[in-house]
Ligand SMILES: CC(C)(COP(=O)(O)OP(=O)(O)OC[C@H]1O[C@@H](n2cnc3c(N)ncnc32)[C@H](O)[C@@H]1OP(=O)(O)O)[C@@H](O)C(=O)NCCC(=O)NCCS
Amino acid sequence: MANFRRFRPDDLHKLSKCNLDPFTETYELGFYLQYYAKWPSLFQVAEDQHGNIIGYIMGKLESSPDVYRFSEHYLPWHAHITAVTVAPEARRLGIGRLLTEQLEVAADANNAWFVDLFVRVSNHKAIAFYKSMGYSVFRVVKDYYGDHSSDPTLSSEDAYDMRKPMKRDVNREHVREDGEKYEVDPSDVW
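Can you give just this one chain, in the form predicted alone?
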């Protein structure tokens, strides 16, 4: 069974089991600490009975700068999942779902319009997972990733910007059903 708790700085050296996956982004140490400092309630870990980190989620609350308020790409107050990953030996146990649900509860508590995330279009398992949790593709971000996870001859890979409406979005204003038809450049996302 897993224990869920907030991330602590001394967890940094325990994340490697989770990051040994071609679909998981690994960040510099300062990036993890920035999330810990700014959004501690949205940075959660799951640990096994031996204290090993077997999953984590990093998220934040944000909106686009006011100067972009009238842009078609403006994002109102929302939660963003920067990373969610589970160690291979702990997958299919519901850990990713529980971590994501905890972040969604925090998003609702902070009156967010939606939760969004970016996922590689080739990551079919993750896309199916998010869809099973109520997320839908809002748009395709062309060449979002500077590498390709499965084809070394390609220099980039598209991302799906997926969203799930929160309680505040009663009229579902910030999601769409046909998001695969909407393509944007990386410069259009904040």
Given for the second form:
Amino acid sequence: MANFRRFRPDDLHKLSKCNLDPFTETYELGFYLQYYAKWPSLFQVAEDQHGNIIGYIMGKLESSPDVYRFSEHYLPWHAHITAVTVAPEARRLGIGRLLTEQLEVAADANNAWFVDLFVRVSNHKAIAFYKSMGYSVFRVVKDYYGDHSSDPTLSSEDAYDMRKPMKRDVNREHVREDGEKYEVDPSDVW
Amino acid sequence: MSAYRYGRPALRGSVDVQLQTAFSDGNWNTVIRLAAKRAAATKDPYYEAVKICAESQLDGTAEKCAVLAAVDELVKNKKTPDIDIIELYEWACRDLFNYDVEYADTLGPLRARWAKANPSSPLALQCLQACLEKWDLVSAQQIATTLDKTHANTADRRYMFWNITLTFLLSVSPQCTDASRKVYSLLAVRQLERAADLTESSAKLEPTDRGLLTEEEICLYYRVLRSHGTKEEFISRLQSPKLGAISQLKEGRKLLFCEGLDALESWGEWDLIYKLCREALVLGLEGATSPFFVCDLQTWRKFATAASKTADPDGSLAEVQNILKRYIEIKDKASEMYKKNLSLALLETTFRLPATAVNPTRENERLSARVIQIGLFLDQYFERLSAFDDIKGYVAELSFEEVKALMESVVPRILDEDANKTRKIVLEALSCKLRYLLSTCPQTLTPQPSVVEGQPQDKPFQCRLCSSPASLPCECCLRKLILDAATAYERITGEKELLAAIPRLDKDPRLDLALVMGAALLKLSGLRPRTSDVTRSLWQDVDPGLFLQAVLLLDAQLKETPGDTELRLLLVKLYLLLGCASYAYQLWIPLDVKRTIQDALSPLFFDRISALAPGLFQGNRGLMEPLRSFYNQSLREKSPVRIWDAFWAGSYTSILDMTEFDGNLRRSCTLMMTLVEERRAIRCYGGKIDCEIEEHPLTENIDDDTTLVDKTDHGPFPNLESFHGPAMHEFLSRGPGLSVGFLHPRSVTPSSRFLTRRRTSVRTSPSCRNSTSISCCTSLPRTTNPPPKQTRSPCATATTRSRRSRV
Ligand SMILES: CC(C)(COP(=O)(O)OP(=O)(O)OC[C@H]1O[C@@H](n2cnc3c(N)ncnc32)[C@H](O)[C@@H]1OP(=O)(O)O)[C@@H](O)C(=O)NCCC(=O)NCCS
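I've shown you the form predicted alone. Could you give me the structure of the form predicted in complex with this ligand?
Up next: the whole complex, starting with the chain shown before.
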């Protein structure tokens, strides 16, 4: 039922199975194309037999800009998962895991220290998903999201910044056991 | 990045503070006065340029035009201009590029001239970027060639590949003259071939060597070869030891394998596809790649199809099965997804086997290997949401005897008598879907003589399932199916245990049952795809009672399962057919179709909406605003969005794909729909149209001969139909395809006159690689001239040209 391959722009016309799901954000064209332009091999899709996209991951490789070099929040060379999503009909088949593992392979090949991502603290399924693959909370970013996914009376929601160390981080320097206790502001992350 | 993108350019550091301040404050009259003084005193042409630049900011037409004349002068005098002057003039002209001033005739050549004279300056790179962002490929290619020569054999390989990529882009662009097209094509291929030869012949390639190293460089080579080289060259290189698809797979690179298979398929090279798939799959088994690296359904499908087309299909298919068996032996290591792919591959190979191989003695024709394989697949996966979609194509291929065996002997036995109730009901829902599917398959009917015992027969077939006289579909079967589905539905709603189990299931079985009932009622109502006469009332062919029953039933289901997008979309279309546009709109809104997905999904609601409900636009002028703003934002620049990022990152295949995507978006049917619908609605109420379609900046690339591109995504519709007939969404359409709809003679209005005067025909857009979308070829009769265009630039100079001429 599925093929794994690199994203191509025409796939943007086939995103409905993923993006009509309320948990998946739809971005401006430039956002998708920026990833495709800069990190094409980190933008992978799973497609069904009819050409519909049933899962995708969008990622990047980078470090914090140099001006942050002496900041405690400076991030060394790492991979970042910007979006990962699987269509409801194709969940729990391991597609999300395969997409993420592909990105981790690329992160290791590029000598990254870790892979990180942000997730809403209320997105329990996604948190369980990441934890099952060895990600842990590194810090809590207060009011990172400008809305709340389940409570319309709230105007913001915290994010977990989750991480998984890559091969380069032999001494596990870039992860922590009790990340839930470390709170930072959105201005500290970038 | 050039300063003009962000605001006023900074004046040279040597300029005095007084002038600097006046310039940065936008105090243009002062700037003009001071710059004139400095020009007279220093004789430095830079000050003259500052003055002209300031004049261009005044309101008078003559002052505004001075900068165009100055640019023209620079272009004509053939001298190398000053880069600071170019920056100033480019900023001063910034608003004119969207109108009648062609960058490729003005600033582009000036930048190219400067870069050629100063190839080592970092500013030469900025010139390349500026030309690319204005999509002046001629100048960009010239700059890239210069930069490549200057930086040949440096470790930064991008210069070489920018040059090649731009030479190729130019060779396939309308910006290239026919006379030069061949030269550029050859140039691109030859440079890449030389690079490929170097890679093949070197033991190890250094980054400074002009060979092919990265995956992007290699895939660029194959793309160019496919476009401009010969098939033989492509095929021979695809099998070569270093640059071939297999060697790339060994390095963990899959792109070439996928693209190579696509190319071979387009040429019908099945023997090679067979060979390549075989080698690739064996790599996984032998540990040369990660085991399931190429185990995509696509690979298995192509492998099985190719095997069935070889000279020895039996032997080849046996080999496919042999490899498949070896994979099945290690499938415990695989993720669920690959396990499922392997099960589907098993189905695929069984269906590709010649009939004699599947059932050599033709014994037991009913319980054939094909039926058994479907049964085995369902044993594992019947509860999965995608089970029906996975098997429906195979079921529709079965013979009638096989169908009977499947439905009578296999499906009912998937579960034991004492199996859990919930699983039973899920299976029953699947069985109902299969029954519906079979009602759309011709093998369930036998033709009947049109006259029996002297009596003309009104039904052309006899149904082999229920023996009633029938047409396609058999009404008797559909009626029985509705009753059975309704009974199952009632059983669920009547049992607390079943209702409680629903949240734990992949999909609510009530939804499946409601869809089956709804679809069957629609078929019984007489609803069929409406491809031609849209003026004919729906109710001339459709029984309103049955149609409304379907709508009410599905609507009631949506109240139970409001999160189901398939059902919601189905209802949106049904209410539009009924003419209840405002209710359909209420159902549409929660789908939250926004930003990028609008191009593919908005036609599902908005196509021809103005004819149906112009009132929707009343008091809701923003109805089309999200669409308009998507196109305004995505097509603001002449270049594809983010193209410089792709150049900078050395993502050469991304550059080619983004260019193609951009070209299609500029010719999008949805874009035209956005403009047309809004104007028609305004006109309906006698409103004033601010800008006619042909004058609209977004139609700049739409010419009389443009083939519009329809990329509507019908993926989110439920589809219980078999491949023997039209898909469900075709039954729901209010007329022929999207693009033809714009051009219907009834819709002639002054605002859409240039659209509606065209002859129409439907064809597949040749420009869409790998695309099967239907596009509308619109062409104006040669004798008719397009309406005269207003010139919107403040003045026209020798450097302007009609915007239509660039299309
Ligand atoms: C999160 C998501 C990407 C997971 O994709 P998926 O393909 O279903 O996940 P996988 O099948 O690869 O799951 C791998 C493992 O993650 C865990 N997991 C996945 N979904 C889970 C869920 N709903 N609840 C608990 N654990 C879950 C399990 O341990 C699972 O292994 P298992 O199936 O063998 O038990 C998918 O649910 C999704 O698209 N959600 C909506 C979008 C989203 O929230 N994205 C993340 C934003 S940061």
